[in-house]
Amino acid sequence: MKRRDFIGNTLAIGGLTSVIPISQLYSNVQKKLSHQNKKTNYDVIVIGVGSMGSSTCYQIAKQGYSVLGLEQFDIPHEMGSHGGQSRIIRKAYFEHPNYVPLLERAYENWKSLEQEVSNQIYFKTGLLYFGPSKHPLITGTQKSAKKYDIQVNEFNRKEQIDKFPQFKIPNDYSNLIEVDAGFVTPERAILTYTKQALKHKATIHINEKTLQWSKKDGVIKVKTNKQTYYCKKLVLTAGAWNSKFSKLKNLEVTRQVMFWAKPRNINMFKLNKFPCWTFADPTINGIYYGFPNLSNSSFGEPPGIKFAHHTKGTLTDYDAVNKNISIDEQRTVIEAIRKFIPEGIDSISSIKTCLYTYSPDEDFILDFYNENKDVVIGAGFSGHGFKFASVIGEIIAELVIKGKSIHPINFLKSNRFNG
């Protein structure tokens, strides 16, 4: 990895000049949702219109198939995994290099979507990695970067203090920056995919709860709290609720906590001045991560810099999530952030919860369900799936329409858990 010009042009959000406010996009989608047909027979039904489901509806509808998306809440919503204003996107995947080809396609698809709608969804801020040299965050990132020639550059302590004075990093830590990383805006992405799916004649129902589905004589029946529908192919992208509609009993749903804080000096943490970041503390499980301060007008509520602890949270019932965050939960994360970003927290603006759905090995499940080629499932995204939404929808559409995908997804097949 290179040392010279380690930051490059990282902190330029660049690209498009249009950033449509979330509120305006939401209003536009709501108007379209109120004028739809009432038919009950479709080529494909998608249960769950969140990140993966909205992308799937779009990919299938634009190929001319009739598709119905069923969402039990609003679009978007904060009951599942895809709320919270921002999600990191990166290519140098420390979890496993096998994900990198999928990420390369995801980047292409996010760019294609932006061009299609003239609205920015991916923001290039760069991503900092701080951690002990032998920590998986550092070694895994370096491994993926080397294998796929991804621009991840090292920098020393002096360069860190000069370029990123917001951080107080231990002297013996490794410091890396992935130049082309940044964040994707989940609410804007989901609304955009929904809007484009509707443009391609998809039908999407909100606030309609799926109760059960069954297959008989080659016909799939889906029963909701409002109607019964029929289709040839079914997609399960219901997030934490996937275990309700499948026999994948090895999925674990956890409650995660996200924080927003007003920094002491807002100018130091603005977009274009403060990158996304990750920080590994060897005394704890998981990593800490965070984002620049984002404007309410463009990115929605809440205000402040966002940060969280990426680790397996408390097991929870997806229909009865405890939204109350204890003082101890708050103290642990807030004290850690204050330790290595001293000026990052003047006061806490907001604290929210979301859900992770873990597979046993924390890798995705992307496959035909129960070897039934008429049913496809996308599940177990384990807290690191959103950045892939643009390619996951494409893959699911391929499995539904062609019975196979051109993308390298063999390592994500569900039969890896058998035996």
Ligand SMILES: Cc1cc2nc3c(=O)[nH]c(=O)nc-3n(C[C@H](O)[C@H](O)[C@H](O)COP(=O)(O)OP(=O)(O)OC[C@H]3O[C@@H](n4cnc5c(N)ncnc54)[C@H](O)[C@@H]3O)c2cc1C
Given for the second form:
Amino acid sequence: MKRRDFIGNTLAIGGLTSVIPISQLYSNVQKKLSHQNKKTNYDVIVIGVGSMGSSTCYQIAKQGYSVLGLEQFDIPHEMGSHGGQSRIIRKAYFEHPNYVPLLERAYENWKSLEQEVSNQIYFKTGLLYFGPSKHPLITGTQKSAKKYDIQVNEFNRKEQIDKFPQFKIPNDYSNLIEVDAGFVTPERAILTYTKQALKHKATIHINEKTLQWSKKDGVIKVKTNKQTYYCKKLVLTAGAWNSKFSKLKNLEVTRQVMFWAKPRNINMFKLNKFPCWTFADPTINGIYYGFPNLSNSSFGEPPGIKFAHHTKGTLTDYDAVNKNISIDEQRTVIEAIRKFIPEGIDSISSIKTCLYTYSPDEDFILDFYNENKDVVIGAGFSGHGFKFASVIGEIIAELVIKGKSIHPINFLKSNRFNG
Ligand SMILES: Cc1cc2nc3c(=O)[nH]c(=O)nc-3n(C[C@H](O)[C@H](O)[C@H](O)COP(=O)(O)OP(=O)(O)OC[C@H]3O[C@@H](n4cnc5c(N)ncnc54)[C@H](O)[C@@H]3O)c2cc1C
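May I ask for the structure of the form predicted in complex with the named molecule now, the form predicted on its own having been displayed?
Expanding to the full complex; the earlier chain stays at the top.
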């Protein structure tokens, strides 16, 4: 771990300066979606065009294969796991260092997508971590940073107050900043992948629900509420709905809550002045995390600083999510944030729900389905998958087209639950 050479341009926004508004990108994609062919035979069908499915459609179409992406709702939407403007991206993975090589590639792929379309998707804000020095959030981050030489800097209380006066952090907590971390924009990323997939002649159907699939004599049949299609290879990237299309009955879907607040002094919380942050505290389960204030003109509604509690929410039926947030649920999160960011919440501007799909060990499942080399599944992203979407699409395309991936994904095999 490097020490102290951190501050300087930590909060500069990296990459490109062009930020195409979500509304403009959306209408652009909608126009293209309305001119589509009516073919029923494809090389590959992708069930679910969300985070992982949109990136997969792009990667497969780019290589010249005919691909049909089937999405039950609009692109994007707020019924699954990708709604809500922003997702944290970081490399010093506290969950396990095994993820770091995948993250290195994910960063490269986000950058090349940005360059291809001249639109910014990754925003480098730095990520401030704080918590008791023995907490896995701190020790895990330090471990991955050390193993892969990722720029994570430790700093003391005085430096913290100088550089990040928005936070009130206990003296005995560790403070770290991961310089190249920040956030990616899920709706913009999914729309961009969809747009680029269409440019490479993918067919994408929205508001078309897949009902079932089967395989006979080497041909895969996919039935939707509108049509029956045939393909050689199938991809299952249906997020919270993946258990409907697979025998993975050990996936748990939970309802998670995201908050947006108007801060007391908005200038202190602006993009460029305020980093992404995450903390652990002995009095709470899981961790809390949040983002700078984002303008609606570039980032879409709702306005404010967004924050959330990363812990297992209540189990839910993916088709009947309770969208009402109780006063108790609100109070717990608001109190936790106010303790450490006293000026962060003047009033709450919006609260939304979103779905996590947990695998039993909270690691992803990225593999051939049921030893069947014609079907690939990406599932169980367990509330930490979005930052990887750019590399997951590439890996799924490799598995579909070449039958193997050059990326280190053995730890994500589905048979790890068998014994
Ligand atoms: C509140 C919250 C905060 C998060 N924060 C972060 C973060 O900071 N960083 C991070 O990296 N990750 C984060 N995540 C996790 C990340 O967003 C998910 O891991 C990721 O979006 C999962 O992608 P997916 O493709 O599996 O699911 P989705 O993006 O939901 O895509 C699945 C798609 O399949 C479609 N589908 C399902 N069934 C059918 C059907 N029958 N027919 C057609 N289409 C179908 C769905 O409609 C959906 O569009 C967060 C998630 C939530 C909920």
